[in-house]
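The chain below stands alone and is given as structure tokens, in the form predicted alone.
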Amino acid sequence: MSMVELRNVSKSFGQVKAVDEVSLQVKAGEMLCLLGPSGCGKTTLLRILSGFLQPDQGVIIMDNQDVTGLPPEKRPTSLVFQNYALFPHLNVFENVAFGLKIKKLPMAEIRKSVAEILEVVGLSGTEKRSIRQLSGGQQQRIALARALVMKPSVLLLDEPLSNLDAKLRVETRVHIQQIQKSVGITAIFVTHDQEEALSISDRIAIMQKGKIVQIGTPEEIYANPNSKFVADFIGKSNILAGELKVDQSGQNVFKLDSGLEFKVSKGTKARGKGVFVLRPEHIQIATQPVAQVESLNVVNAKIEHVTFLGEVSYYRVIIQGNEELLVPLYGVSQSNINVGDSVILTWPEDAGVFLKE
């Protein structure tokens, strides 16, 4: 069941379409992640999710109620600010009461639904504590209590994470994934992070210039791309030109401009100039000759430059026709490779995909 439909909304800023009769259907109880880069129109969509910017075409249902027109207060949800827009002159207890006492609820059961949403985000105890006393993902728990709180069906993030330093980010992503699932309800979160949609989402829009260009679930998105752009923007690619046909031998082929062939067996029902989508992580190093397997391509290479990150480096190598790749390896395996070896790379012929331009 849909909790959440968009049907054709636009928007546009002057000459700028900040959003282009996007459609889209959010199931109940699920997380679905707008993701794109800056001035896609992720936030514009969100703003008009909640209500604090009006379409300039298009209808909204939540929950089974047309509520296109209607103001922010009126919709059911609940929007957590990149900010959190906290008031720190009030201390927990009222910042997540404040919208329960704007209702005038009695005041009996405004202390019985903080206490029990507190207990949800893991922060009970805390409700004389000032605002400044708590840390970075405290106020961001508390930003999410005080909107769960209203008991909203749709629950709204923008960007939420982005004030948190790295490590603070991943436990505080893990938070907001447990609470979602906990309570159960429907949530919408806008980011430009791509390792955040693919590790909270259940579903990714992915949108450019406006439009959602592809939806699905982290899994299809990244095995799957659609398009050239998808696959530069989710995780890390190799992208390679060329052009895709069948050799003497009927074995699809995919041919670079350099002349370089490698087999592919995977999406090839289109054939014709394209672009070949290969993952760094199917690409394997070896540094002595390699036995030649049937569904295994083999191309020779040199490393030009390798960039350590601890638990993995990144090896970027030059194959003919100073085609470049980059390639990851983990663990101790990393110091036995340097920058001028010659390197022989393999990967198998149903890795990558063919996207035809």
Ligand SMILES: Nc1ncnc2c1ncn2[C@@H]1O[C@H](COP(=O)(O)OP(=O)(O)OP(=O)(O)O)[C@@H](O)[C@H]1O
The other form holds:
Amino acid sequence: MSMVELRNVSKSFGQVKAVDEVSLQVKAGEMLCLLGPSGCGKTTLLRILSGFLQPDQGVIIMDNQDVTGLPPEKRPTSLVFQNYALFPHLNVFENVAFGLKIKKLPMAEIRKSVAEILEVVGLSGTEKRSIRQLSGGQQQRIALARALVMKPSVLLLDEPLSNLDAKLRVETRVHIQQIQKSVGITAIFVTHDQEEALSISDRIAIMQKGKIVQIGTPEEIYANPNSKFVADFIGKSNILAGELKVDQSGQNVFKLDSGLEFKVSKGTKARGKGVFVLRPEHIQIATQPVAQVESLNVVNAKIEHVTFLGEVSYYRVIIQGNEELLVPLYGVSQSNINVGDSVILTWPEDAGVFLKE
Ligand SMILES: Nc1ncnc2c1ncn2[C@@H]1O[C@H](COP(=O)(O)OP(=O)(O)OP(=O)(O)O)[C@@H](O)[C@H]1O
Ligand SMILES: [Mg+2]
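For comparison with the form predicted alone, would you give the structure of this protein in the form predicted in complex with the named molecule?
Full assembly next; the chain just shown is listed first.
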């Protein structure tokens, strides 16, 4: 059953179509990420969902109810803002209790709810602490507690981790995911960080210029991007321009503009001009000649640049026609491969995706 449904929702600001005919269904208990570059309409869509902004057209259904014309306080949503928006002069208890006090709930009930939710976010006993005495990650969890304490059916999060440093981002996103699953709440999480989206989501909706251009599980989108834009945006990709065709022996091949051909055995129904997306991890580097295997592409290359990142090194290599490819090597055992070396690349013929122009 879907908890949130958008039908044909649009919103323009003057000439800018910030949200362009978006239709979307989010299942109960699902974590959906809206992912896309700056300015693609993510915040606008979240504000429309929360009721802070009215769409020009379209219908919004939540929990089987049409909420299109309803103000924020009448919707089953809570929004966690990008900058937390905590009240610095109020302590933890007063921040978390804020919405419940506005609802004029009895004080005993408020105390109980706040204590319960602080336990959920792992910050029991901090009620009397000043907001300024908390770390960035703790403040983030208080912002989450303040939203969750209202017991919304739908939690909306707008880039909630963007103020945190890299290590804390990873810790806090794991925490948010665990809390979301343990509470069983439906969540829509906005980010422009593809790694965050891949790691936290049940499904990802990729936005480009106000439209949702692809939606699917992280695995589906990573393995089968439906456009060059998505392939480039999610994960690292080698994107090669050329043509998919059949050679004289009846084999499907991708011919690069530079002339090099390699075998392709998957997704070959659409032929013609286009791009071939080859994920770096499908390519192997060898320093010695490799045994010919029918289903393997074997290509000569030269190492152009090495980026050492600890557990992995990325090798930028040049193949025939000056085409560049990125290839990872895990562990440091292969550090005998250096800039200028001639190497051999191999990748299976069923690796990669062809996208017709
Ligand atoms: N109140 C507004 N008035 C005019 N234009 C706006 C307004 N709000 C957003 N826009 C425009 O709508 C487009 C989408 O903006 P939005 O804030 O939704 O993007 P975003 O995907 O959240 O970007 P970011 O990742 O930078 O936060 C942008 O071109 C933006 O300039
Ligand atoms: Mg935004």
